[in-house]
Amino acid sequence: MHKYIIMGVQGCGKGTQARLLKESLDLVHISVGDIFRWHIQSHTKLGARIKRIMAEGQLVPDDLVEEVVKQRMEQHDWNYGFILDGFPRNSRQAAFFLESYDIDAVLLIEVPDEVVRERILNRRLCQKCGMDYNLIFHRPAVSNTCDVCGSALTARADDTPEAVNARVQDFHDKTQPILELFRRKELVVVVDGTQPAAEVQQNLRHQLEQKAWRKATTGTSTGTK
C-alpha cells in the first residue's frame, strides 16, 4: 500500500502528477479541490458556501477543509493506498494526520512563483461540464469553446492577478511550517515542476523507488531535498 501527500502551490501541476501516480499505482486520488467542485456543480449548500468564498478570491477556511477530508478518508475505499491533494493546510492538521495515518512520502512539486502566476492566469473553465483547460498546455480545438460540450470557456472568478498573488503568498506562509514538520520526519521528496509532465513523473517515481529501497534495506526512510 502506498500513502502519499502531494503539495505545491496552485498551478504547479500537482493534479497532473497525482493522476499519473494514481493510474500507475492504482491509488485513490483524494483531491480537496475536486470535492469542492463536485459540491458546486451539484448545487449543495456546501457548494454555495464554497462558491461565494472563492468568488471573493479567498481560500476556503481550514476547519471546513479538515471536515471534508475527514469525511472522505472515513470511506476507506483506498485498498491500495491514496494520494492526498490539498491537505493538510497548517501544522496542526499535519500533526493530526501523521498521528492517524502512516504516510510513506510527501511529494513537493516546486515551481517559481512567476511561472505559477502565468499558468494560473491562463486557465479556462467550462461552466457547463467543468472541463479544465490551460491556454499554455491544453488549448481547446476552437478558441474559447469546450471540446466536450461546445460551451463557452471563461476564466475562473478567482483567477485575477490580485487574488493569485494573495494565494501564492498564503501558500508560502502556511506551507513552510508544514514542510519543516514533514522534513523532520524525513518524508519530503522534491521534484522540479518546470519540466514536462512526463519528466516530472519519471523523476518522482525514481525518487520514490529509491526511498522505498532505502527503507526496506535499513528499516528507516530518508528524505530527499
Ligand code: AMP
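Numbering follows the first chain given and starts at 1. Since this is a predicted model, take the numbers as computed values, not measurements. By rigid core we mean the largest C-alpha set that fits within 1.5 Å across both forms. What changes on going to the form predicted in complex with adenosine monophosphate:
- Considering the chain's movement between the two forms as two rigid blocks, N134 travels independently of G81, in the other block.
- Of the two rigid parts that make up the chain, the smaller rotates 17° against the larger between the two forms.
Having seen the form predicted on its own, could you now give me the structure of the form predicted in complex with adenosine monophosphate?
All you get below is the one chain by itself.
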C-alpha cells in the first residue's frame, strides 16, 4: 500500500506528477481542486458557495474542505493506495488529516515562484477530457485544440495574475509551515520540479524506493529531508 500526499506551490507540476505516479503504482489520485471544480461545473450548492472564492485564488473555508476530504476518503476505493493532491494546505487541515489517517510520504516538488507564475499563466486545460497543456513547453498540435479529443482549450478561471499571486502567497504563509511538521516525522521527499516531467518522476520514484528500502532495512526513514 502506498499512501502519499503531494505538495508544492501551485503550478509546480503536482497534477502531472500525481498522474504519472498513479499510472505506474495503480494509485487513486484524489485532487481536492478537481473535486471543487466538479462542483462548480455541476452547479451544486457547494459549487455556488465556492465559485467566487476559487476564482479569486483564495482558500476555501476549512470546514467545507474537511467535509469534502472526509467524504472522499470514506469511499476507500483504492487497492494499492492513494495520492492526495492539494490537501492539506494549512496547519488546521494537516491536524485534521493526521488525526484520522496515516501516510507513507509527503512528496514536495520545489519550483521557484517566478517559474510557476510563468507556467500558470500559460496553462490551458481541455474542458472535455481534462488533458492539460502549457503554451511554453507542451503546446497542442493545433492552436487551442486538444490533441486527444479535439475540444477547445481554456485557461482555468483562477489562472489570472491576481489569483496566482494570492495562491503563491498562501503557499508560503500557510502551506509551507506544515512541511515542518511532516519533516519532523521524516516523511518528506524533495524533488527539483524545474526539470522535464519525466525526469522529475524518475527522481521521485528513485527517492521513494530508497526511502522504502531504508525503512525495510533499518526500520527508519532517516536520511530523507
